[in-house]
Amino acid sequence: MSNFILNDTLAADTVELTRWPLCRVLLMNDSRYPWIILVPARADMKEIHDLAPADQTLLISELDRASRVLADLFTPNKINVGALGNIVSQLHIHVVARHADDDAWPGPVWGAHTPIPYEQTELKNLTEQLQNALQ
């Protein structure tokens, strides 16, 4: 885990949260939809299945905790799980608590529309509210 680098991308997107005992946890900063992104901290890494049988499992039960928290939260219709890779290719995977109000319902949100960053304030309180939520 010592040489596991952030991509540029994903660090410049996202506001970390939290890190867990295999992920980074990170908020994604596009005000349209709650949409947390875990990062697995091991080097190298692009699907899955590169990752070690142990932390597989690790990731399911991450993935569980952060699903939960958006559906606590934030009441959504769905939650939309994705580890796409096709333009930053570092295993991160998507959680996203969708509404059927929302800008990109039915369509996946990728892609979707160019990001809406949060105002400072509301990402401040954000991230706040989640990282309690995420302990």
The other form holds:
2 protein chains.
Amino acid sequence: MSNFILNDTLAADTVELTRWPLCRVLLMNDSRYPWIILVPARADMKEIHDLAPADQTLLISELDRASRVLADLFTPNKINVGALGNIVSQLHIHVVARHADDDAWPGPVWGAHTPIPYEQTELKNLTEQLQNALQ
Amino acid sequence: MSNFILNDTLAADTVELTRWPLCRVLLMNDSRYPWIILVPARADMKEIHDLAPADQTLLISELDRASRVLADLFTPNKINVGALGNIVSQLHIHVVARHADDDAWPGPVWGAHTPIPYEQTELKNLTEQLQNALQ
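Mind pulling up the form predicted in complex with a further copy of the same chain next to the form predicted on its own we just looked at?
Every component of the complex follows; first up is the chain already shown.
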């Protein structure tokens, strides 16, 4: 955890939901898709293979957990998982609940559209719902 | 391993490089990007969280291994990892070596362009190079 600082762009685009043993669990503020971002709270990580083996095992278990929460709450057609980082290099893993009628289906969400932020009440309610489910 | 059969589209788009304890390791036949696809050889898997915990641990270690091979051989600016499956639902994980001057940078490769297959000699040489590195 020593020198980990969440990247400014990730911080600006998201709301923190909780902190797990490895990752900060963030909600992407884009009302188009239920979209969680996992950020391993380790300094200077860029690639999944930069993580120590024990942290990689934590990552896959936290990814499993986040995916199940999205699957349970939103009954998506598919969960999309992505670690890209071409623009924001700090290691972060997208976990997105996709529906066959969403704006980018069947393409990827990354770079597809400008985010539409949630309304304030909607964001508050969704944050609480997710925080309860993620505990 | 019981009833696992590789999806026809994945088979048509790729060349098998090797088989690891969990995954078939495939080369995507798109000369735009060095691009490996990992397919867990388990029947009826659609999501990462469908895999048993022990298989999830295998998956992250095989992902680590594939990423390192691509990083060593192609010195990319970034490795992109994605499990989408909106079109082909059989669980498969893309591992792509990205360069800042490639055709889709900084966007994702998925859906960006029609693949440009390798020339026959190029494909043979690359397959051998990857097979040596992946062993």
